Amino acid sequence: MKLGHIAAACLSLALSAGACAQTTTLKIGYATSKESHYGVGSTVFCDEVEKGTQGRFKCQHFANSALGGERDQIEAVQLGTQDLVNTSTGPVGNFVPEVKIVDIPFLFRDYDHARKVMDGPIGQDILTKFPSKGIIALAWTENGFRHMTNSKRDIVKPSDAAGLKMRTMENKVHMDGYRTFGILPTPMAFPELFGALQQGTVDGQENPIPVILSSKFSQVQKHLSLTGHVYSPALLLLSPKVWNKLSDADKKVFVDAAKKAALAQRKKVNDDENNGIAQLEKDGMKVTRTVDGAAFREALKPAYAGYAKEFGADNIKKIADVR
C-alpha cells in the first residue's frame, strides 16, 4: 500500500478503534540470549502485549545484559529509565526484602512444589510488596534449580566444594548458605562472569541448566554437579512510569501477557533441563548426576538458624508444607 493510501486509511479510521494510535516502544532487558528461557518468556510477553493493545505497545529487546547487570536493570526500572526487566530474584531482595525468603537453599523439593508456592497465596502476596518500593511485579517467571560448576573437581558432598572460589549473585541469603559448604562466595555481576571463569579469577559458579547452556559455560568449566541447591525464581518487572499511564484494560493485557510469558519460560526451563545436560556432556563437561543431598542439608543447619531468625521459622515451614 502506498504512503498516501496509508495516510488516507488512518484519517478515515481516526475516530474508530484507535487504529492509528501512536506506538510506544518498551525497552525490555535480561541477562541471557534471546534464545534462552528469559528470551522466550520476554518474547511471548511482548507479542501478547502488542496483540492485546492492537500494536499501541511493542518491545525492543536488550538481551545478553546489554543494559547492564540485573541489579543495574532493576534500578533503571525503578527510576523509569528502563521499562521492563526479566530478572532472577538474586538481586531483588536488595530492593524488596520480602523476596529473600524464596532464595533459601534446599527450601523447595522440586519444580512442582516451587511453582505451587509462587502461583499460590504466598507467592502472590509477595508480589503486592513491590509497588511501595517503586516497582511493579507483573508475574513470577522462572530461572530454575541452580547447580554448581567448577574447573577443579567433581562435587558430590560439601567437603568437595570446600575452598572453591565460587561466583555468586549479590545475595546474602545464598552466600550465608554457601559458606556452610566451605565455599568462598565471590559476588560478581553476571556480565563479568564468563571472563572471570576464563581467566581463573574464580574457580566456579552456580546457575540453572538453561543459563549454563545459553552462556556457553562449558567452554570455561569442566565439572558440573547437579546439586539443585537453590530454586531460582525470576520476575517480570515493570516501571511504574509505564504502569501508571495504562488504562485498566491495558493493565489487564499486561498482566495476562505476563502470565502467558511465565508459562512459556517455565516450559523452556523444562526443555533445557531435559535436553541440556546431554548437550553439556557432548560439549565436554563431566556431569555428576548423583550428589549427597542429605550431607548438604546437614551442613546448611547453622545457616537455617539464621534464616529462622530473619524470616520466621513459621514462614519457612508454611512454604515447606505446601503440597
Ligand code: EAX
Given for the second form:
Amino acid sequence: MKLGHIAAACLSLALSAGACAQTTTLKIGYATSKESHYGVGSTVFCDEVEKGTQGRFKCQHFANSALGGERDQIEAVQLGTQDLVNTSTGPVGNFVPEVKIVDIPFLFRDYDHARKVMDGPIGQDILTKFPSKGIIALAWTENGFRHMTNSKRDIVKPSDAAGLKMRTMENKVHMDGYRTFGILPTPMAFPELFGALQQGTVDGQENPIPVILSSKFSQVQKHLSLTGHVYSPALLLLSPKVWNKLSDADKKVFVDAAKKAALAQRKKVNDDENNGIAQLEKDGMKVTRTVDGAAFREALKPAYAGYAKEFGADNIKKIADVR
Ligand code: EAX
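Structure of the form predicted in complex with this ligand (previous: the form predicted on its own):
Below is the whole assembly, all chains and molecules, this chain first.
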C-alpha cells in the first residue's frame, strides 16, 4: 500500500532529518521572465512555502508564458492541470465578474491608493468571490500602472492616440475606455504580442514599465508615453485541487507566503518605475513625460457613464474615495 510505503520510508529514514516527508512539486506560471516582477514575487512565494512546509512543497517555474497566455493559464488552474498562476487581471473578469471594477481606467490616483484598496476591505472582499468559480485567490500581487508605446508618434493627448491600432488585453473594461481615446483596440494574448509589434500587425500596445522592460519592447517600439492610464492589478491564483488537500496550518503558510510575494513583487515594480525608464531611453525609446492626463480623463467620460451603469456609481466612488 502506498501509505504504508511512505510510513516505512519515514521509519527507515527517520534519522536523516526531514527525509520522511513526501515532496509535491507545484507548477507555477507567469507571462514574463524569472528576473521580472512576476518572477521575483513567485520566487518569494515558492521559497516561503518550501520553508514553511519543511520542504513538503516546492515549485517548478514556467516563466515567459511557457504555459500559454494568461487566460489559458487561469483555465488550467481551474481545471487543476496547472497549480499556480501569477497573472494580471486582464482576462480574470471573464471568470470572476466582481474583479472588473478594479480595471477601470484612471480609477486609482497612484500606487499607494491602489495598494491600499487591494489590501483593504474592498480588495479582500473581491478575493472571496473566487472559490465559487473554482479558483483560490491567495493575494493581490501587482503588474503596475500601464503606459502606451507605439511605432508611429509621441502621445501627449488622446488625439495623438486616435487612429492607432493598439493591442489590448482581452478585457472589455479596458477596450471600452480606450475607444474613447480614439484608439482601435485589438485584443490579443500576451505571447503573440512581440511578434505582432515586430511585424506591424498592430502599431502599439500598453503595459507597465516592468513588462516593457522584461519583454524588450524597446526592440520593436520607438515611442513610450507615460500615460499611466490604468492600474493593472495582479493575482496569485491557486488550484482548488491543491488547496482542498492542504491542512489548515499549510493553508496559512500558503496565504502568508502569498502576502510576502506581493510585497516583493510591488517592490520590484517600484524599482523598475524608478530605474527602468532611463534604461528604456538608453535602449533607444523616445519617452514622453508631459502627458495631458486631464484630457485623457475628459475623453473617458462617456465610458464612465457605462461603468457607472455596470458597476454602480457608488461602488466606483467608494474606491475613488479611499485615502
Ligand atoms: O501580466 O497581457 C498583458 O499585457 C499583461 O500585462 C502581461 O502579460 C503581464
